[in-house]
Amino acid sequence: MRATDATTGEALLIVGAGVAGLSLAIALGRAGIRVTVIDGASRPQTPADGRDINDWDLRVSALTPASVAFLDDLGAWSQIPENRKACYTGMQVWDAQGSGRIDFNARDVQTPSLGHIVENRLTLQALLTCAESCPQVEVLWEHGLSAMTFIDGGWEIGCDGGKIFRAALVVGADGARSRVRELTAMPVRQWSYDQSAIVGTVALATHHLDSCWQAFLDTGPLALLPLADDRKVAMVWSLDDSAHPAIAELNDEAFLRALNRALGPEAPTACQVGPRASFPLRQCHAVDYVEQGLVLVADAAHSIHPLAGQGINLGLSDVRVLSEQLIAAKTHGLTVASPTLLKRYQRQRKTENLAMMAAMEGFKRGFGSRQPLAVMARNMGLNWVDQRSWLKRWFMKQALS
């Protein structure tokens, strides 16, 4: 049976009820714009609040102060339990192949923190709570996207099960393997990093000191991110595909030995490890973020290496800028699909996203090189920056924004 929403020219539909999709829906809904969000998954269950090593989400994000401020504006930050927000004040970065190291501290830029580590499922749950309490937002689960056709100046969107929607503007917020992007044949530039990341929760023998710890190994970066427990951290270990299987298949005891050996004496000692998962690493960037009546945000538009934890922050910046443009359209009596405003969003976001992607690619290639001259150069560079407080302050201020 064919079912449609109201066929007015101003209908706005978001595909993907993740962090980006829900945060955009809330921002628009609070401004009086009616939004429907569809997602093929079932509604996520309320996360457990246990504190055992098996009770933490395998996926976490390093939220910058700017991202925290945006979530706070949406009403979501206060929905995340205080005892699950890990404020970090320091970053310790070193080259495991040499003596290069750099330390960052919030005190150097007169700020209380450099950011917060939060489990992804808690951020999502907080946003879902806000979205479901917003009268202008409707979230529909188990509505997988199956077809998209541009007709009569708008999009007809087909879902699994036969339901049909019509919208003047469709927002693709459905992740790195975007179905919106696929169905509309939006071209992308993508390549594999030839690496996979192992994620999991690790217990330490000592306090994590509210610091992020990151080692650059010749097989890929390894990071420990402090959780809201003095002796637990989230691990993200990126490994070349040639090295990944041997590490991923180890039992807990052997894995801990390999992890501590890789970290060396620079980091706290790991004494317990919880469940682990792996996922391949790819970089992807849409050639264009916008087409007629269509716009991509967050991972649907761009996905990058997780070594700096900037993916979610870039995505939230996309959402912030796009919501500002769409609210401006409403204020000035323009259509939500106004090409002028959508292209303005693209111009603003593409520059920053491309710069970050280039930086991550440079880090990955530079620190992945085993050439003696490259090793010597990057170690000298790390130590040189570490000795110049003004330059460290500049780097931190860029990361905080």
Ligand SMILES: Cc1cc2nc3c(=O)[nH]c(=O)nc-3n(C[C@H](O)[C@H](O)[C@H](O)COP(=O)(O)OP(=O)(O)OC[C@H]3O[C@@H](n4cnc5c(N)ncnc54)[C@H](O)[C@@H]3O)c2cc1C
The other form holds:
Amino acid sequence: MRATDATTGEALLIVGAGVAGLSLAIALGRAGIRVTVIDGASRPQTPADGRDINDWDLRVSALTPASVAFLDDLGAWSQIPENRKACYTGMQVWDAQGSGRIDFNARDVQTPSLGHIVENRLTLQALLTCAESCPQVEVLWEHGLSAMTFIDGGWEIGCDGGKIFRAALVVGADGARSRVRELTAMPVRQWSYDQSAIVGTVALATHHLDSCWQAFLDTGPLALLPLADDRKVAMVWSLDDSAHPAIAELNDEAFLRALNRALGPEAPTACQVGPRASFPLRQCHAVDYVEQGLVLVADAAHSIHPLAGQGINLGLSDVRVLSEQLIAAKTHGLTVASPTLLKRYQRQRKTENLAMMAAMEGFKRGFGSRQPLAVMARNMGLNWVDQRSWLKRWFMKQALS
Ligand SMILES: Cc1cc2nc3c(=O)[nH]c(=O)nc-3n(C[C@H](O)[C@H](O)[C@H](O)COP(=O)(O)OP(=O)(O)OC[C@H]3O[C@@H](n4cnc5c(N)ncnc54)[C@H](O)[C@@H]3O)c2cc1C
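Switching forms now, from the form predicted on its own to the form predicted in complex with this ligand, please provide the structure.
Below is the whole assembly, all chains and molecules, this chain first.
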């Protein structure tokens, strides 16, 4: 058996070296807390830096200014090449079944940007560079979690390959299908959205105008997110399970035609599409984020519909609050597994996460309806909000925080 810190029994083990796991490790490592991170995958390769449509990561995230500021504090933001960060200043949202439309602009809230679109693998690579240069952090790839036993007041962690660790606190940062959650039987409330998202890179005939474009179709929302090439966007096309296979199986030419038909005249025309991948969409929320010596963060605690692009932003807020509590434990000489501090993290984060999940559910149901009255009401609603600058400003301030 190998212990991460056998002398104190205070070892802290993070399962999952995704954006959430690595950012937590860096925040703690920089505060002098020793951390081991295990991940079942191989160490990610350095991403290609070409400009070909095939060189862009299929997975991107719309990072809010608050997330960017946090990544900057960790030293990771400056590690992402400038020519791969797309600052966006506008967001155009419309109902493809009617005439409802809202345009948001950074100018309305006197801010230089509404956020940045960054490829996930670049964010990950930047965090990995920071983690690997932090002496307090050890990242072990190809160490998939396979067993967990609570014994003598701590966790015994078994990995694929047979290695065993002991930890006073285990952080589950292992994503939406969290094995930590499963092995410890932490209850969740979950349901399928009965939709899958097709993601891919799309080349446009014209400039993307540094704007996000989102159409609400009767089969689900379709978003184009501007990349750091003014004629390329990342597409996230969520489709009801009844409509998804027919679109997912189209060849490039037929897919482009379907995409342009779905976008209509409101958005720039797509002229080329790269490889595509599909993700089934589920809403999942752990009933509790905290158990004895155990805490869940980010997608392991909650996963939501990508329509508002909030997944990793909520995850980074979890990480910020949890790291503050764990650093406070160290400052006050408490155990890292202090139930009081872990519960404080849960209280703070659950409220915000639940509010966002409820809002996304409302959006999804409201825009999923084909009832003529519901269609009319939401079109009137979109136009009504669009004409009230104070209300638009309020929406934008919520989204930026
Ligand atoms: C189609 C789509 C579009 C999205 N768009 C956006 C967007 O625009 N903005 C946004 O904020 N969010 C978006 N999201 C959500 C965002 O991708 C997630 O919130 C984010 O990736 C979660 O990060 P994480 O670190 O919690 O988990 P993950 O990124 O899933 O990382 C989990 C890590 O744990 C590891 N792991 C898993 N199991 C084990 C195991 N048994 N043992 C050891 N390691 C393990 C994995 O290898 C991985 O490295 C989108 C999601 C989807 C599906």
